[in-house]
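Here we start with a single chain on its own, the form predicted on its own, put down as structure tokens.
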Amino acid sequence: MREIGRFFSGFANRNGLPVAIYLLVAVSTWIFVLVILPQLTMFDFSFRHNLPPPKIGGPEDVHTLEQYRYFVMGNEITGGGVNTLDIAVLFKTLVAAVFVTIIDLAICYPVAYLLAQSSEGSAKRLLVLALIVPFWVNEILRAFAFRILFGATGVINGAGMQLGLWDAPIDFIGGNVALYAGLAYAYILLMIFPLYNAIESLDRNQIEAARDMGASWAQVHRRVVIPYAKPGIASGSTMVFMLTAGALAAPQILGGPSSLWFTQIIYQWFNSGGNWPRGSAYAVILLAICIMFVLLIMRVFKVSIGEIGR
């Protein structure tokens, strides 16, 4: 609290008290009304029975663990069965989110390094512009573009058969190739810019010194650049993982017939299923696992929450 008070006092001295008060009220309102309050409401919903509107608030409207038991046991609560379908979908979603995060990290690290350490002046501005401009297109349109690109009669299959690389169309949709590619592309900027911000502040003299001492480029990156860029790696990985695990539009558009994302189950409970308490419980489970992933990333990379936020 003392650090917050010092920050507010310093900000007020630099920008004036009215601006500081406005910022404090706006940020507090945003955090409480748009973040904390909805989450608390959903958390409370997850411990309720699914009752018709006339019974809500009545004697039957009590807290229960029924929705969480359903996630674990399904309809066979008393028989000791396991809800293997929903648990398997959650596990598959998390594994896919990790896979997409690794893809983005592998693609974005060299791009961010080139942008931060090699490019200068107009070349850097052109590279940044080339990264940003495609994202002016709506996310839904980009997802449909990927479906056209990877479809049975799409550009990739057409080019591959024209070149004689394969004889029949490859089912990129059914194999989830289009889904992984679309998700990786959708959140690629959230990986590039944290990496760029971290690597840009690295003194080039450290890289040159390592090269002068005989270190190979692999050793330079492994011992100099990557350790320095750990906060950017952790920040980018956290954002890509959480947004991928919580994606809904891309899995619905690019997922194959047998593909099911955990967010789609949540959507079904809230809408077609009409069971808001169960949908809330599933959403809380996903949120809790994502938070645990963030804590794991912080421990693996040995960074604090302040370094990730920076």
Second form
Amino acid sequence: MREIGRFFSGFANRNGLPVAIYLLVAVSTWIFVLVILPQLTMFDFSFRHNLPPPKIGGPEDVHTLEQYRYFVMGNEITGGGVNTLDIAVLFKTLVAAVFVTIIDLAICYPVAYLLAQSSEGSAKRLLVLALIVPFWVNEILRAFAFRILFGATGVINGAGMQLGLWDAPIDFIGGNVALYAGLAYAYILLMIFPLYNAIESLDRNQIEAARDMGASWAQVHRRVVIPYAKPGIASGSTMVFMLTAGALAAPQILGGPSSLWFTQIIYQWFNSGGNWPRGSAYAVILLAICIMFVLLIMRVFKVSIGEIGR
Amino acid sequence: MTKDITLDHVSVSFGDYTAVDDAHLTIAGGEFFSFLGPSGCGKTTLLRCISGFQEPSWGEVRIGGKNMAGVGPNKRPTALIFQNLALFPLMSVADNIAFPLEVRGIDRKARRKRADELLELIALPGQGDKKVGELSGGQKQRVAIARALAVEPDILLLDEPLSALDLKLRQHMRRELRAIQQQVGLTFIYITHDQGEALTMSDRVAVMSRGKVEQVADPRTVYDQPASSFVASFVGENNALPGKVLESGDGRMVIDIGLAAPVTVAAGKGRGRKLKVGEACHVFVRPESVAINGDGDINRFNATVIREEFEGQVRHLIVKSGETELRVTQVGYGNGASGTGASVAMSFAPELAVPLPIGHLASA
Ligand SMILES: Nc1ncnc2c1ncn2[C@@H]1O[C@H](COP(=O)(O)OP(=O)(O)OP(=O)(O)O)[C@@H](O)[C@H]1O
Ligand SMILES: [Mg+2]
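Next up, the form predicted in complex with its partner chain in place of the form predicted on its own?
So here's everything in the complex, that chain up top.
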């Protein structure tokens, strides 16, 4: 807090009081009205009963852990005992998000490395542009395009069968290949740029020094580049993981008939289920579990939260 | 065991630009060999050819008689110390030093032992657990040397390793580097644009300019018998006096350099080049080779002191005779003659003047 105060007075001195006040108002509006307030409302919602509108604010409108209990224990209809169904979906969602994060990391690390360390000037700008421009296409359109691409009569099955690699159409949608591909593609930029920024500031001479001392390329990456890029890897992975776990459109459109994403359950509670408190509770659970998971992983890899901000 | 390094007509081009132009020389195993030249003359590029980061555009590099074309930097018996050292900031000092051993799969204990030995050698015992960032400039320097020595390379390549240090530390490190070299008996190939460094440490020096190797010789020869006007003007201070040959024959040349009378210089005999009558040339006379109020008869001329620069143990006089300006250095107070405007008699021995054909000079 003291630091923020110091920053503010310094900023006011340099840019004048009106600009500083504008900054203060804009940032606090953003944080309080657009971030904290809605989240708090949701949080409060998640501790209430699902009441019909007339009863809201009435004597029955009290705080309760019912919605959380439901997530853990289910109810009579689901057979009592543990709510294995929803817990399994949450677990599957997390595993899938980890999987997508790893795919993105595997794809983006080499690209970011080459972009940062070898190509030069104009070629680099062109490459970056080629990465960004496809993301002007909106998410829904992209998801449907992937559906067509991976469909039974899609380009991939068509080409594969033409070349004689397989003879009956492969069910990429049912096997969730399309979903993983779609999700991995959707957040690729969020992985590339933090990696690129981290690797770009690495002194080329360090890589050459390691080479000169006999390190193979694998050793150069393992001992020099990756430790240096760790904050970038952490921030990219966190973003991709969080956004994948919270994605809705891609699982909705590209998911196979048997696959259910945890966000889809949340959506159902809000939408067709008409139970906002339960939807809120599920959303809070997703957020809390994701944050805990990320913190755990960061502890395992010895990254501090401050490094991610770099 | 020690391996000679041969540069066989090595050239390197970047597009139209020739960074190294036909370097042809052999460095003996165990030698302390320096490349000396101004910034941008291609020293680093040449060193990268030896270490394997740069393939020559023409010619070949041989180490111990083996052609190095296609041999990667990690497969050559060379260790390079970078201009900015390139220590690994995230590793401890000991891990830095042991890195070459680590990548060769040597176990932790043996690595630690070797690192401790090397820390002993570079006079930093017991500092292995420090972070690189906690070291001073000179200490980092020594760690970089220890890291390069860890796997006992045959050849150590050093790219201006002392340029970031202050004067005192630099002089100290010069002695230390030389001592380490004699202790471990490796070939050192040393790059510098600092002639003092090259002359004090090296067995032999290659002077480079604009991508070309102008002279390869021991420091004394480079200083006393420069092979080209660039070498004469770059190494040490020198008066470059443009002139024209009037007479040339039996060991003597008479050259008009704009003084009241033409001067006589020794021709050939290692010092300078024998030139033809009528040829334009430069006569190089070192500031310390000019005697003030001496008793020499030959090449005697009168001059006026126009400026004096006091530098502690030596004193520089800038004198003018006719249209010719000369820089003269005296130890202590020399033969009196002082004060701006004083008139002095100067002379220099014919053997101390070096006549060379016109060529490009080092820019001041
Ligand atoms: N990869 C490259 N591409 C194009 N030109 C280059 C490249 N590397 C070096 N050069 C050019 O070659 C010339 C010699 O460079 P080099 O680094 O060998 O100089 P140097 O003698 O080491 O200079 P310094 O003392 O400043 O380090 C320079 O003009 C430089 O611009
Ligand atoms: Mg250089």
